[in-house]
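Okay, so here's just one chain, in structure tokens, the form predicted on its own.
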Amino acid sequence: MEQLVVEICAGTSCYLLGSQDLIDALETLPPDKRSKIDLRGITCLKACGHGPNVRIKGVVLSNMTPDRLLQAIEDNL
């Protein structure tokens, strides 16, 4: 089974803008969905002024919120 790679920036700017909230949101997913996600922390997506940033399928998503992240994952699973 191929997992969906979700990369969350954990650089200083994104961390201060809420990247931990995004990680926490992923932990609320039911185990069957969570098992389909390969969560990776990265240091920078070069969009620090628009964080927190996430990359899914090579696309950088800026100004991410927990709700938008969960919707993006749902759309890509």
Contents of the next structure:
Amino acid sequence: MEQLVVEICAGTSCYLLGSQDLIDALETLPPDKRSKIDLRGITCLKACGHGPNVRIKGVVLSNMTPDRLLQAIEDNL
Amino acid sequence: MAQVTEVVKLQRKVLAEVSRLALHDKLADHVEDILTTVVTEDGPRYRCCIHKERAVLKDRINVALSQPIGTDITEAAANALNGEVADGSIVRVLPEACDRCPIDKFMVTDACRNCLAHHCIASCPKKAIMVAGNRAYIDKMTCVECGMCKKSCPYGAIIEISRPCERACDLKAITAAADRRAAIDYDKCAQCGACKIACPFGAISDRTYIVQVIQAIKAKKRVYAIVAPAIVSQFGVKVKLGQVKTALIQFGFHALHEVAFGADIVTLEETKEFAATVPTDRAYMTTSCCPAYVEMVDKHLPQCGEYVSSTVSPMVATARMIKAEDKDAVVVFIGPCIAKKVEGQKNPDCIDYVLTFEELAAMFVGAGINLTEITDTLYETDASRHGHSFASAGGVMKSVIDTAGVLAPDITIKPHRAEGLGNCKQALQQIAKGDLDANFFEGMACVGGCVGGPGTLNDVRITTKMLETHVNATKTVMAPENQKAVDVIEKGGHWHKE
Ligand code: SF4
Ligand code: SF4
Ligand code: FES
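We have the form predicted on its own; now please give the form predicted in complex with its partner chain.
Now the full complex is given, and it begins with the chain already shown.
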């Protein structure tokens, strides 16, 4: 099964603006959903200041919130 | 740690912008820019209008610069750049932001019988109660939240709902002032910062020394960063202390020292003090490392003051050691704690400034430093497991018990501990009255210990786990085995409060 790659920026700017909350949100997913996701940390997505940033299927999504991230994953799965 | 809500993000953006401008010598002329860069015309808004949003922002900027609220921000920037710090308390209510919390403190419930006596109406000094729709009605605009009506109603039909900040304060130091804004009673407040984390509007904040520290660095002073042991995983679980050290040096700090080393000194001194004074001079002893806890004892249980250990805190021990070696050192404590800012003010001989992990991260962002892109250089700790364990609740207690096993095996320690100021207060009262059989009491204001402090960036559960791993990986097991700490003590120095 091919997993959906979700890259969460863990760079200091994004981290300060809440990337840890995004990671925590993913970890709360039920196991069957969580197993479909390949979570990768990344050091910078070159959009600092608009963080936290996430890249899914090549698209950088800025100003992410846990809710919006879960929605974006839902839409892409 | 606060959950990173939109308001928390905004607060952090202000700190990062203030740092960026100060680092680029632009703060004096461009501080007004923050009003438009952080709050944009089309950005998210938490207030009725952009003007209100910016008014709140001015309060935030004043607090970030450690200047009195209400100062013109250009003037505030100039003062901060001169190294000035206004007098007064660290934890402040931002009057513009505390928008008379929409929670109605007193509410008439269905239990209201619309009785004939109308005790409520008679009791209200402001005539804020009338009868509408067959029950009492409180006019929110006139109500001053004195609570007389609640007391007067024989049916208990009027209930009190507290605001988030009031609920968070174990010491009942927050009440609504006459204008219904939150007000802190500083005779009761221990400056623990719990209310700051609780307010969903970000209306309570603590003063920062960001600009003053940047100016000291720019003036080419030797600025030492002393970091609290709770630093483990604060900048992300993968970021190591070696990376933080490199980042601090890149930022312009002179050196990094671990407060865990000072905690080893404290463990040794506190154990000796216990052995020498309990039970001969006093029935019990309680810890002195958490400044909010010590402040609580001071303000709420002054009769217990003499039972607080005279040993200085790990922060002060570490700083004194540095100042003894380098008298021109500028010492900056960096930790999870807001109350340490107050403790710093009380120890001007050795502490120049105090920053939180949150503030340091904002400063790194302002400087364009990304910790995850720095190569890790192995950092060798000079502290023992004991010293590192101070960050977590129960750590001090265990360290002293272990150390007593080595230094004073004959004494009997009956330990007890508590987390959270309310719990600490209650337990200490019980020990003082003899209702609780303990002779050594550890008090920590924050739940979980310092890893749960208000200036942290990571979840207390994650940090607790990471700290445990880190402690177990530390080579030196006990404080008495830390030869360097033993030597420093022997050289002499002031490890006790006068
Ligand atoms: S004691 Fe703590 S929660 Fe209460 S007002 Fe002071 S800082 Fe806020
Ligand atoms: S428990 Fe730690 S972080 Fe919390 S107030 Fe005490 S010293 Fe500060
Ligand atoms: S730190 Fe996340 S985009 Fe640069």
